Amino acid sequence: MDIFEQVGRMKHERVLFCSNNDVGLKAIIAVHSTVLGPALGGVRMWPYNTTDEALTDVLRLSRGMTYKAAAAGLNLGGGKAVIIGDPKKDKSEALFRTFGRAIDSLGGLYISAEDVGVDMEDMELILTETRWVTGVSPAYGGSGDPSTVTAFGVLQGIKAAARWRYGDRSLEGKRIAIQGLGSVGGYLAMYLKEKGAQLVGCDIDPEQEEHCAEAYGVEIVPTKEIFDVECDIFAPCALGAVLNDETIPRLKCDIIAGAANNQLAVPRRHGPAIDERGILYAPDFVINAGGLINVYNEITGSGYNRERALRLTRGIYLNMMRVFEISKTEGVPTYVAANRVAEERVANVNKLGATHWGRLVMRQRPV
C-alpha cells in the first residue's frame, strides 16, 4: 500500500518523517487528531524490518491514542512516534537529542512520552531539546515511569470485566494468564497477586520471567503456549495484533483484558470472532489508559499529584462498565461500543468549531 494512501485512509492530520544519517536516526511522528487537545503519545523504539512496517504501526498506534484519550475523558488528541532501531544496541545521546529537535519543530502539536524500548533516561535526553516531553523523573517535575499506573488501570478494567462476567469483581482464586511480563505486565502481576489471583505468564526476556516467578509466584510457560493455557482471564500485555485467526481459536478463557495496544489484528473480523466464542473482550484503549492519565497530570494543574492520577485512573472501572452496557443494549461487539464512546466525544467537541487547546502551556520544569 502506498504511504500516502495509508495516511489518508486513517485521516491523520500530520505525519513527519525524521532522518539523520550522522546520528543513525530514522523515525516517524504521527499526529492523528488534535480536536480534543494536543496529540500526546509514546515514543516507541523497535527494530522494524521496513519503513512501511514502522509507518503502519505508528499510524495505528496514534489513531488508538485519539480513541484512548477520548474514552478516558481527557482533553488530549492522539499521536505517536516510532524510532527504527534496536533499543539494546542503537541508543545514543545524539540520537535522542536530534529526535527531540524534531518534536520541538512541531511547536507543541505532539507531546512525547515513554513506550516500548524507551525509558525515563531516554526521555530526559529528549527533554534537553524540547519542553514537549512527559514521563520524566520527579527531579525534572515529572511523574517518573508511568508503567505502574498503567498496570493499576488495567487492574480496574479486569475487575470490571470480572463483575460483568461473574457478578463479582473479586479476583481471589481466578487463574490469569499474562502474555508479556515487562514493565506493565510485571506490575500487573504484582497487583493481581495482591488480589489473590493465580498467575501464569511468559515473556521474551528470561530475566523478567525469573523475576516474576520469584516475586509474584507466576507459573512460567513457553511464549508459544500462552494462548493454550486454561484460565479465567487472558491478559495480553506485549505487542499488538495478538488476537488473530491463529490465536483466537486456541483461547481457553472467559475474559480477555490486558494492557497491549491494538490487540485485535483485524477488528471487524476478530472482534466478532471473540464474541462468537462467548469470550468477553475489554477493549484495549479503554483498559490501558492509566499511563496516559498519569502523564496528563504532569501537564495540567499546579503539578503532578500521584494520588490525583490514581483517583482518575480508578475511573477506568466505570468507563469499562459503560462499554459493556452499550455492547449489551445495542447488540454490538465491545470494541464497537468502545469506538462509539470515543467517536461521539470527538464529534461533539468538533461541533464547537475552533479548538481552544492552544492555551495549554507546559509547566516550567526545574533546571
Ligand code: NAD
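What we label the rigid core is the largest C-alpha set whose atoms superpose within 1.5 Å from one form to the other. The model shown is predicted, which means the values in this text are computed figures rather than measured ones. Numbering follows the first chain given and starts at 1. First, how it differs from the form predicted in complex with the named molecule.
Taking 2 Å as the criterion, residue 101 counts as shifted between the two forms: its C-alpha moves by at least this amount when the rigid core is aligned. Annotation: Cα of residue 117 displaced by at least 2 Å between the two forms, core superposition.
Annotation: Cα of residue 267 displaced by less than 2 Å between the two forms, core superposition.
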Given for the second form:
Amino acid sequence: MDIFEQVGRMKHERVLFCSNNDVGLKAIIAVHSTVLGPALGGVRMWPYNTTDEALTDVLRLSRGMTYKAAAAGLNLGGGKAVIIGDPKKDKSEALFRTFGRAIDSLGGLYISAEDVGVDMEDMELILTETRWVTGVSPAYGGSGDPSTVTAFGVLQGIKAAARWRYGDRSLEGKRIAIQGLGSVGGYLAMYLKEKGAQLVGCDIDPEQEEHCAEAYGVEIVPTKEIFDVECDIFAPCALGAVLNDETIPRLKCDIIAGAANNQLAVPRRHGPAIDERGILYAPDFVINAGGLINVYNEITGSGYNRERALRLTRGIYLNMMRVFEISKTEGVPTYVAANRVAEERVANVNKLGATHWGRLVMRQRPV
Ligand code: NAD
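Same protein, different state: after the form predicted on its own, show the form predicted in complex with the named molecule.
Next comes the full complex, this chain leading.
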C-alpha cells in the first residue's frame, strides 16, 4: 500500500492519501483537528469523478466534525475518510482490510465510523485490522445503529427551540412537518408522537410513509409540498442544502429544527434569509450531534452504555439554548453563534498545549 501525506492543506493537521492497486483501494483520510481529542468521523464510500472532488469533500466533512464535537462538548477532534469507489460494485474484504491498516498506521489519531455507502459489515472488516473503529454492532462491543440516539437529540433541540420561541418546551398540540421518514425521521416521529405533537411528513419511499402513517399517525403530504405546509416546526431529516433561495420564501413555520446535515445551502446567504423571515433556526451540527455522542460513549469509560449515551445527549437542550442566547446578545444568526461556540472551545483548549486529551481513555477492543 502506498501512503503519502500532505500537511497544512486548508489548515488540516494531516491529510493521508492511501492507494493499493492490488485491492483497488484509493482513499483519503483527513484529520482536521486533534486539539480536543482523537479525530473521529465516518468513512464514506462514493464514486467521486476525480481525486480532487474526493479531497474537497473529505476536507469539508472533517472540518465539520471538529465543529460538531466541539459544540457538543466532547473530547473529540474532527476527521473523516473517503474511499473512492462504487459501494454497489467495488467492495471487497481485501479493500476494507487494507483501508483498516491505513487507519491503524495513524495509531489512534483518527477513529472511523460508518457513513454513506459503508455499512456495519464493512466496519467489521476494518475492525479486523485496527481497533480504531466505532459504530460496530453490539456483538463486537459497539453501539450499533445511532439513529435512535440522534433522533432523541433532535427532540432535545426541538424542545429548546420551542422554549425559546414560545416560552414553553411542551410540544403538545404543536404541528410538526418532517421531511424524510427514514432512520432518524422515523424515530423522531415516534418521540414526537409520545409528546403529543400533530405530525405531517413525507418521504420519497412510500414504504417509509406507510409505516410512519400507521405507527405514529403521520399525515402524509406529497414530497414537493413539504415546504408549503402550515406548521409550527419544520424538521428536515432527509438531505442537505434544503434551505435555499427556492424553499426559504415558501416556509410557513416558526422554527426549523431537524437532523439533516448541512441544511443551509449557502450559510452566509441563507442563515440571514431565515432570520429575516422571523424563523428560528436550530443549527444542524448542534441538534444532530446525538449520533456522535453515541459513538463517543463506545470509546470512553468502561464501554458502551445506552443510558449514559442518552443522558449526555440530553445536553443538546442546553447547548442549543446557549446558541440562541449568543445569537440574541451578539445579534448574529444562530449558525454563526454555533460556529463561535465551537471555535471558542477549540481555541481555549488549545491553550493547554497539544495532545492534551483530558481524561479520554480509549478502550481496548477484542480484535
Ligand atoms: P436515511 O437514509 O435512513 O433516511 C433519509 C430518508 O429521507 C430516506 O427514507 C429517504 O427516502 C428520504 N428522502 C430522500 N430524499 C427525500 C426527499 N427529497 N423528500 C423526502 N424524503 C426524502 O438517513 P438517516 O440516517 O435517517 O439520516 C437523515 C439525515 O440526518 C441525513 O442528512 C444524515 O446525514 C443526517 N444525520 C443522521 C445521523 C444518524 O445517526 N443516522 C446523525 C447525524 C445526521
